[in-house]
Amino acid sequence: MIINKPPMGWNSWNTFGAEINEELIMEMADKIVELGYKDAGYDYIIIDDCWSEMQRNENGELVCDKKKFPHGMKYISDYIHSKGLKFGMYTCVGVKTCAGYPSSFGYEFIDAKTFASWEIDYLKCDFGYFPFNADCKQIYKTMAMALQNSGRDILFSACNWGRHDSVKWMNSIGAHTYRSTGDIFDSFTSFRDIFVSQVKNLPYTSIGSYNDMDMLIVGMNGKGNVAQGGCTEEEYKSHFALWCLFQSPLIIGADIRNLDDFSKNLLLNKELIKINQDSAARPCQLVYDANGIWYSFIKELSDGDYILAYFNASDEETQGQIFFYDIGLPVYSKVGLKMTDLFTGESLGVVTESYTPTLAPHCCKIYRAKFVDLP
């Protein structure tokens, strides 16, 4: 099975932690429809901890909480499925889920099979309480043994947090997704610690196996099970454009019934959106990087045009730079480029040798750029 562009849709835990159940998923799986989120892309319904009994039945296997899905997990797998959408679900690799249900450690391959036989098509599959002297690498990669031969394609979203140096080997255990942070929280200073966490980590991304830097905080506003004072706009918008430019999936956490107009409209920025499902999925590149400052990036997609993107992450009004030089375009080349900016779709004209915009506190500017000879 192979994943060629970053998965897209909504989990529960960022806003509903343990208050989940049947009605709440259905009808999140209906409104993803209805309200213009599959159209762009979102088409995974996942449920993350807590869905589970407290004790696995008397054949080993997980059985879901009867109270809170009293119908089952293949009857929201059936809904969800007759929606056009596909299904997640969440399991960890150590002893105890992190919440502290039944997790799948030594379970692999009975588990694959229970959750194959409701028809999912997404396992997160995360870290919590994973024994200290246990092989970290050895049982992610079980695991995806395990979904491998579940008789089902399922997309496999390992997240470890980036212990024992994960970003090195998931792709080749077999992650279509790997997490590589801790878990994201409701501020700027949690989605801005996780960003510049992962800078490093960027030539790691390719077709396949993507980075996953933890779902998307863009309009819970301070609310919901990860709330801790929420962002302005303009630091959602530097979240879901870093989001996007780095190519990790982009799954929303808020409740989506009740979003305002710029937080939907964000969500569905659909410039921002085709560079995170670019299909050449390059990753990428660190122009500068200011002392933590300010930071530059550049990103090649598949149709030949070039991202250009700037992002303050300090406190005060700064400038970044790029020197065309450094991104290979030097000064008697005699090209330009054309760039426009992809929030307001407002064009700059044709720019040559570099560019420095004016960066507020916490913002990030992006640019889509194409080459234009001069005369």
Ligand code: GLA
The other form holds:
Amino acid sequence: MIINKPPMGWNSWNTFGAEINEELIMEMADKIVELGYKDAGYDYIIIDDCWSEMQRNENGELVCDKKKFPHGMKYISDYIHSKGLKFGMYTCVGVKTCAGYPSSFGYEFIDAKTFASWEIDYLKCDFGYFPFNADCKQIYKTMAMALQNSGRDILFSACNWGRHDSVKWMNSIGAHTYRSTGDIFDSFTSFRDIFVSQVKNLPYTSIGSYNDMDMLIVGMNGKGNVAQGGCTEEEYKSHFALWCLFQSPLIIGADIRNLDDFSKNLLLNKELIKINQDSAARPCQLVYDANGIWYSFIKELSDGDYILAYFNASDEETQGQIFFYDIGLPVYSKVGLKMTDLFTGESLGVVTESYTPTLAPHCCKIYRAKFVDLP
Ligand code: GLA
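With the form predicted on its own in hand, show me what the form predicted together with ligand GLA looks like.
Whole complex next, starting from this chain.
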């Protein structure tokens, strides 16, 4: 199976942790459609950890928790599919899931068949309780093979937190997305540190295998299972724009049933989503890293436009820079960049030689640029 853009959807973990059940998941499926998220591209509903019984059945198969999911997983799967959505589930390659439930180590082929029988479309394979002396790369390869042989197209979302240099080989073993860091929490420092840690991994982005910087915290506003004080609006804007820029999967973690307008509009920002879903998947290029204080990037899109992005990672106001000769555009080219702010939709007109915006603390500015001949 080949995918040609990062998956988008909703996952139960960030808000609900273990507090999941049939009714909740089905309601999320209703809301993701009703509230316009599906139309914007969010089409996976993913159940994370804590969905199973504590024991496998007599055939060694995983079984879902009968209290949480009284009608079984195929029932949920059918419901999700009836809404035109796709269904994702969760396991680990270790001996238990992170929350201590039965996991797939040694059971990869059995479990892949079970998941396929429930007609899932996406499987997150986490790294909890991984045996110290086992071979991580080999196990993810085994899981990929098991999914390939399951009789169903299942997106393989590998999640080993970037351990064992996995950004370098997850693509080769068949992962469609690969979690490259530890868990995100709902705070500026959490997403800032994840982002900064992945700047060096930009070159590994490619069509069909995307660096997963973990689920979105937009809209969590200090509540839920990964609460850590929350972020300001400016910070959530930066988080979302940077995840789009790096083409990380866009998996909402907030409770979409009752998001405030700011969060909803941000998650539905068409222009930013277009960058995330760009079919060329060219890694963006770091222009400057000002000692970790601020960063600037350019990214070439499939239609030939460029993205110019600036991020102030520090607590002080600063000035971001891109001198156009530093991105290969000669001063005497007689070409300028017609720039549009992707948060406000405002045009900056045609800009020549450089663009050096003032950046408030923690702020990201992001523009689409078209080349235009100067008179
Ligand atoms: C790990 C993962 C998280 C989540 C939890 C569930 O911490 O990184 O994304 O899946 O396990 O227990």
